[in-house]
Amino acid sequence: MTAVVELAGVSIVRGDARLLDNIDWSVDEADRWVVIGPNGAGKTTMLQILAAQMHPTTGVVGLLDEVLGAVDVFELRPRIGLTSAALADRLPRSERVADVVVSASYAVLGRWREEYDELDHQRAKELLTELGIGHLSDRTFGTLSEGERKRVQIARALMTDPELMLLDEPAAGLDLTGREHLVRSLSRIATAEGAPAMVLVTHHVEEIPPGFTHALLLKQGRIVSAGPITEALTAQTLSETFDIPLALDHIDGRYTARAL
């Protein structure tokens, strides 16, 4: 398999704090990773590195056959799909949903004078339909529910047919119905033929979509466990990661955790 992410000895240091500490990690093109850990574990920092938005203090970062620091990140970033709360906050609330998605082709937030061909508009429409929100294409982004906005962001992240897709806590703030719709959509994407490599960050095992293949557990910037999900994600490793005795159940492809 071809590696789309390779981290070797990667650390991020800010003042006296080590946000990531000597991380070695590899993601292959067929992998679907979930990154789990408590607040302050380094999950979002990890995603910023994978999105080519942050350089390591020490170590080497390989992304899509390029080395971070020796490549123009403005050429690299369009090959990476990203959804995050920070990105969502920058999307114009008055923008049509269809334009929020299609404007990813130029990596801009808010349409201006750029032009798109019919194939671009058709792809945006198809992505919205696949995510169950095709009927919202003419609505403005600001009028959508939180769950609908999350799915619009996923459609936008897929617009450029990325080689790597990053999802930073995509289910945060959703009610039960919104979470389940989102998990189902992400599961379909993860198991579709030709889907990109995926990395999803979450606090909760209940948000892991069926079809995800690997897990990385982070605590205080260090890896507790990493590998195939059935081996890396266990009651023992989850308890160590969150500093509380936990029971972990896996039923019908979904995980649940509870304190003992």
Ligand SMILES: Nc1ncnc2c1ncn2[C@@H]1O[C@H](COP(=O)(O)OP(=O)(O)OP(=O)(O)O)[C@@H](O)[C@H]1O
The other form holds:
Amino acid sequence: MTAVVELAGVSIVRGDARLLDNIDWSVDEADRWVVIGPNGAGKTTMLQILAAQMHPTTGVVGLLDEVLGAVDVFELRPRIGLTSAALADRLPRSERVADVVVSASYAVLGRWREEYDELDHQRAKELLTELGIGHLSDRTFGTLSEGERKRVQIARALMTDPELMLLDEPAAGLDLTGREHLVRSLSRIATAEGAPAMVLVTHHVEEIPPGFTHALLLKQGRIVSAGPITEALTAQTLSETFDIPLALDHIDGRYTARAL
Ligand SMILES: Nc1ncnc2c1ncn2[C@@H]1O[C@H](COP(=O)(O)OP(=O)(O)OP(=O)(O)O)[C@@H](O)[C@H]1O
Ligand SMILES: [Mg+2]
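Having seen the form predicted alone, could you now give me the structure of the form predicted together with this ligand?
Below is the whole assembly, all chains and molecules, this chain first.
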């Protein structure tokens, strides 16, 4: 068992606000974590630390056997896959979908090299197929729907074979079919052999892909509960996190929540 993330006493302070408050947390390479919490809880802030995009105000961040602050982040970042709405906005809309994915292997946003290895193209095609959008390979990125773009972005993030995969609200804005397709794809990816450690941020327990093993519930920068999903995610912890009495059901590997 190897830890890919190791946070010790991590806080992020901006002005008077403690965005994250004394977080201790570790993610093992075999773990698939879901991070749940209300708006403003600090979820995206946490992912930015895990993506080596932000340094803690206090505390120690271990990432992939390196310590943030003592390592060149430009060497660390290619080992980490990140998908978020902010990153999706930066992808070139006029580019072919297959190229958006394949160009990730050069860690650039946009296609700058004319020659890619045949293997890279094969891998991109496989990933797009895995995510159920193989038929869109030749379309331009800008012509895709929101949900299709999200899946392209996930394929792109997986293209570099990251050791840690971070997903910030991948299902936000999707319709029911889109969400269900995405949840199924993520479930397959999460349970595949050789898959990276994963951390998925969401507001909705309905979006937790089967196969995710751990949950961290975050509220106002603090951990409400964290651990194996069946212990950490309960009606009680979820109610405390969202400040409302909730019932939680777990049926066929999927979760649903509703107010009492
Ligand atoms: N530079 C900053 N200065 C002060 N407050 C900030 C700064 N950046 C973010 N915040 C605040 O930190 C809190 C946590 O933000 P963050 O984006 O991590 O929340 P989140 O859990 O991802 O929320 P959401 O579910 O809405 O995406 C928010 O209240 C936000 O307004
Ligand atoms: Mg956020």
